[in-house]
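What follows is one chain in structure tokens, specifically the form predicted on its own.
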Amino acid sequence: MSIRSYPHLFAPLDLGFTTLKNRVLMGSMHTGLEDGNKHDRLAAYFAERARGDVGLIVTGGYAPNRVGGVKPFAGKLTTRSEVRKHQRVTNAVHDEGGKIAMQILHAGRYAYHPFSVAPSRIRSPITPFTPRELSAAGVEKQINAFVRCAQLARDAGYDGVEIMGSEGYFINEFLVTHTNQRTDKWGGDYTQRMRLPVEIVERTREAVGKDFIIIYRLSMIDLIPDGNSWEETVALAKAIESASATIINTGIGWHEARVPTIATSVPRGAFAWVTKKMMREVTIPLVTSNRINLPSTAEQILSDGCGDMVSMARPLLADPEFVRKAREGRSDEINVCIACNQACLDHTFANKMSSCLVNPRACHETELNYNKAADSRKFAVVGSGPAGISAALVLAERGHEVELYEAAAEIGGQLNMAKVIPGKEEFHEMLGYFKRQVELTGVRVNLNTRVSADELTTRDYDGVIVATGVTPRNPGIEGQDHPKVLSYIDVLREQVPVGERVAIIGAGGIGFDVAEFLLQDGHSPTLDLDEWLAEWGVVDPSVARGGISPRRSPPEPRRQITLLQRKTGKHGARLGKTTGWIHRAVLKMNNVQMIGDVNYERIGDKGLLISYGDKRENPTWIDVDHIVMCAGQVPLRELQEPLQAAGISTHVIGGADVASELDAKRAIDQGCRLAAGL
């Protein structure tokens, strides 16, 4: 395929006084490059962006003032010196032919510091911190931080600003009643409530003049009870338009909505239908964003009329080159995100720099590069999961000799268990990627082949890395070599029956993934829009306010799960903090009991006997068809001391390193890093 495949994709869009090349917009992404003085490191991202060929950059978020920062020392721009580093950034993309819009973001009540601000003094659900309630004064105060820094934007080099109206910040909590209960012209009826968007737009537009584009970033649809209504935020864009913005781009959901939108179970361009309801209503640019991965994705939601550009944000840090790679026909080649969230928005909240599981280089541009080798070497990989085929894949791209060992009859190790469950079904683009990267860097596969050490000493290798993984730990429970007991591979990999009453011991992520796939069994709301927009209440915001309603009732589970823990505390505590609350709504959804604190005394006829506490009391039998053992792993490196015995240079990666969880963003990262120095 070829830019003929995507015609819309790459079709230019004229905004009057500039054209965009195409129809990819990079949507805005807190990093924590946007955070001190990381200038260079920033330039070096999105530089390498703009190369590959996206329409428009939008970055992080900064803030117009120091009380509308996300956290202490946010990214922000107020000042003339702050310009000159900003000029660092946009002088790197304008050399890329590429151009950039900066977002200007103020977090009102979302901002973690205690000098935050806000329409009225309510406290946020997901931050400690009770705003202080501005003034009428005050409110005005805002909106020339936000025009002053469109000003410095644009003496900055940058090409426009998007002010940032949607997802429960500042500008939002000014829209809806139950964050905005101010009397005086900020307050009240709607349109007194959106008075400060409009505000904000025309006082920008006027201060910047007519050639520059400004970008609204609208919510299309809050998902909260008591949000916006259609009617308000049809009303809302239209004001937008007439205030003379350039393009509206579509948000989707307050941060404290409880209905997921960019995870991996999230339907892929599942939100796209909002936007299209808006297009027939004004007359500029609308940009439709959230779960859009993939060029056909993105090509058929612009044949479907479902907005006049794509957003775009983690896929292109997965692969900076998407769209280039797209224009010229080799979709095939391209890293897809599988919305894992787990290297970049669970990064964020941690307050660590973020980057992208399946591309450790995001972010990471001026440290971690793959240059070609001064002398090419041969190495053996054993062992194919992320980690070992990370490696193999960056040795053979430095010009390296790579012969890769995998004793089963693909590559991908853990990973072809993963693909299986439900709402994971992007695991099979990584898998895809892989395998096509396999075949483009010329690494040599021998696959069911368990090699031996002996065999490795004996084939004049420079070095050895050992990446095999894991195996399933003994837990040491009386009774677990029981019929009725079976393994997280039995179920995953060899897809052996399992009945109707489950209990699984191990609420980590394995547990949590066994627990999903038996109650699925097989299928995926993920791949049925309708199915998934039921399952999680959200309708059309013409039929109700924030386009949320009650969850229907869901059908009665396939099969009756206990989760089972030793520890206290919450079940899957280790998951990630932006996903790790979806899988247990899905489980508690579906009536899976979770247990935690107990004690297995033993396996038997009757089940599973456990006890709880340090006390042991209480035993009680939990009566069970199978129990699915998911209590942890240790590493499988059999093959380190005799290599090493044998002076063979070896490095030892993925799990078979650590075996604390499945962690594929430290599997890839440390086989990358690992390659990068060899």
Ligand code: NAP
Second form
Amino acid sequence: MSIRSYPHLFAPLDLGFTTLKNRVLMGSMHTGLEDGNKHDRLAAYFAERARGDVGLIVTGGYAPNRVGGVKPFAGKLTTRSEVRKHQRVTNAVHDEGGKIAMQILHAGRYAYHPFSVAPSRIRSPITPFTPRELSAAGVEKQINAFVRCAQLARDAGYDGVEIMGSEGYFINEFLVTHTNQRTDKWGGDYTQRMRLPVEIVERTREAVGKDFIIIYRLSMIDLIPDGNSWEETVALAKAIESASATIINTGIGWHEARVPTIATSVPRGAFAWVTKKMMREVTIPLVTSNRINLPSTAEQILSDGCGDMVSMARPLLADPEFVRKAREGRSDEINVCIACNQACLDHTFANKMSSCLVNPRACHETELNYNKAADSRKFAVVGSGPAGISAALVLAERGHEVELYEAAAEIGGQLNMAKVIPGKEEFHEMLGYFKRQVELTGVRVNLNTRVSADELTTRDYDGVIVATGVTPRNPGIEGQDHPKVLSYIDVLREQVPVGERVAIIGAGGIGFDVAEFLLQDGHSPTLDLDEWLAEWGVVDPSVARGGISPRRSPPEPRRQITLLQRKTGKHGARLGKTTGWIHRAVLKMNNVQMIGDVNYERIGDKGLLISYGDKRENPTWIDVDHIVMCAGQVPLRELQEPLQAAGISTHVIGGADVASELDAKRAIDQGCRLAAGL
Ligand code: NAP
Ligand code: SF4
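I have the form predicted on its own already, so could you send the form predicted in complex with this ligand?
Entire complex below, previous chain first.
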């Protein structure tokens, strides 16, 4: 597969005054590098992506003024001294032959600070601050801020700007009645409500001249009640075209929408059909977006006429060489974004620097590098889960000789269980990437090999990395040897038959995974777009405002499941900020009973006996066919002591190091960082 395999993806796009070398737009994504004085790190981050051949980069959002910042001290472009700092970024991208546009983002009522402004004084459901309603003069001031910001972006060397008009931010808030209840010329009927974006684009064009890219990001499906109708969205797109925007990019759903739009359980390219509807309405290029993570998916979407370009943000975080690899026929070498959000969006919402679960170098380009080692040494890595395999690959990339030992018949450790969960199919891509990298780097793999400390000590290694993972915690419940009791490994790996009534002990990541696995019984709505859209109540926006209708009545769940935990509080509280609610919603839709504050008293023929609270009240039998233990895990590291006693340089990583709250993000990061320093 090469450039010839992706003729649509690699067709240049002539914009009249400039030409993009291919159809890949690196979508805007806030990483944290935009805030504070991190321009050199940002320059390195984008330069690497430009070197990887992306057609057009769009930065994370920069505020056009203080009130428009997403949070206090959010990155902005309002002064000449900031222009000079931005020049470091644009120069770095241009030096690599790339093009870059800056996104202008006014957060409106989504701003996480008390100075937020909006068309009307209506608080959003996802922020604690009520915005101040702008006066008519205040609206003019915001427009001027957009225009000046675009001018400054031009001075800073950007090839264009993206005006953020979607996702429920400031501009979007003028468009719909539930956030715009104004009675002046900026509110009222739709022509008045859409005046703001049109004026912003028109006045920006006047200010920046003809030969500057203006992308307008337009909410094509709001996914909220009383969102825009399709006729309104089309009217806006036409007006934006007339206002001289160069490109329209697709926005999908407001942030407050209760429909997943980018999580891993969203089918690939799930919303490309929305952009396709718009293709017949305007003549300027349209960018389609959301859950496009492979060149083949992108090519298919373009060849189906769903857009003129594809936007990919997270996939370029995961692999800066995504485009180049596709062009050179090396698609099987792409480190694929699995859409987990764990190191990118979840970090952003926790006010932490973004990175990427599959690529810990993302946003750390200036400090985490896999340079060739001064001397080639010989290492053993024991365990090929995410920690071990990552360490092995980085060691090999740096020129060391690496021998990998794996007790199972395949590499990947617990990733092999994750991949069978409905909605987590992307883990197959991660495993595929690891397997291909093993071939390319020459790591010697010994499968079905439970290596002993004695064997390791006699093999002359300069160091041993113990990545032997975890084993299920023994919860010590009376009667736990009963035949009704299964472990999550029995269910997910051994796939032993499970009855119709099930109690799950433990509501962490694995308890949720097991619940979803048992509910779907081998089926996955993620692999069936129509079913998935119906499940979440997404419809054609020509049929219902905002493209949502009541969810279809769920079919009778395949199993009756009870998910238990000892603590009080919501189940799955430690699941990802941006994805936990989706998992909880799926379980609720399928009538899973979630019970907390329990004590596990006993297991017997009748099922599971629980009681409640400190006083062990209301003892109740849960009558089930099976009880699945998902009570956490403990480290497996018996090799450590004998190896250290034998004087071998030994490093323990991943779950073998710390089992609690282990996930692939920490495991991969730890493996890569250790190997980078050896
Ligand atoms: P976990 O998240 O630590 O959850 C363990 C569960 O077992 C908790 O609900 C805990 O709740 C319960 N528990 C702990 N000790 C117990 C005991 N002695 N008896 C009975 N119950 C006990 O661990 P996990 O579910 O095994 O997941 C392992 C790691 O993989 C986690 O860090 C998880 O984040 C990660 N993972 C993540 C995902 C994801 O979607 N991101 C999916 C799968 C796994 P109580 O103490 O309240 O009972
Ligand atoms: Fe993709 Fe997950 Fe990496 Fe984010 S952290 S870029 S979602 S793989």
